[in-house]
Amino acid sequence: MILHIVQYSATQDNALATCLRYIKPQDTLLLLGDGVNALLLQKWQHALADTQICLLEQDVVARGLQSRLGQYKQLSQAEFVHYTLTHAKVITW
């Protein structure tokens, strides 16, 4: 079980679409930073379909998306670290 953490937007960098080549079903994807972006566009939403999907919290907030992205999991920061340590390994993209 890998924790992807892809952090830049989908729209400026291929970090996303590299880690979707590499994600098993049972890996969760984190999406922090201007990666929290990629959620706002339909192919990016269907692609990712299929991925446990979580979303970190500040970032969501400090973009003010939390009406248009209140449908994914969110994370604190705490909740992060708990996720980072329960993970077997940690890739960041």
Contents of the next structure:
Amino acid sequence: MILHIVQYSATQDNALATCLRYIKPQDTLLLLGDGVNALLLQKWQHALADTQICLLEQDVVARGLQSRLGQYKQLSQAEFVHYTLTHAKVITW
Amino acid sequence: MSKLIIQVNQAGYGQGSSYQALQFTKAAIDAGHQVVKVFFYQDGVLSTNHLQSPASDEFALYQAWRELGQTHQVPLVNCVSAALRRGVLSAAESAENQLQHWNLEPPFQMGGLGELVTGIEQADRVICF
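What I would like now is the form predicted together with the partner chain, since the data block earlier showed the form predicted alone; can you produce it?
First the chain shown before, then all remaining chains and molecules of the complex.
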């Protein structure tokens, strides 16, 4: 069980696309920073439909996207720390 | 209590990674975990330049890292070769290179990739930003 972290915009960096080639169903994908923007696009909503996704709450709030991304699980910083320890490995793409 | 290493790979300005790493490190310490060290690598070393002088009404990332390191006794370690090629030098490297100026001051320190590797041996997780 791996925690995959993507912190860059999917339209400016291929981190998310590369991550999706390797992610397993039991893994979790955490989107940080501009990474959260991917979920505004249908293309990525579909590509991530079968992936366990969570977002860093402060980055969603900073971008004013709470209502657009409200259906996704959002983590506080403390929960982020907890997730890094409950997953066996952490990979930042 | 777990042992964590935080690795910062991107510049403090232009990318949010160094700030993200700072927030994560604070949250980890608040949760009672031990941050064994923060390792600045690649453009991450730019967060350690002592001469950074942001406007007084602006969040000062350098100061925040420095205070975190001092308050919680967290070693703040630069990859020396990444730092040297980006113009971040301590007094010792400045003298070795016959330069008259330097811009790395304690609590920031120079280290090598070897330090990261030995740190990883002791740590439960490495989190990169």
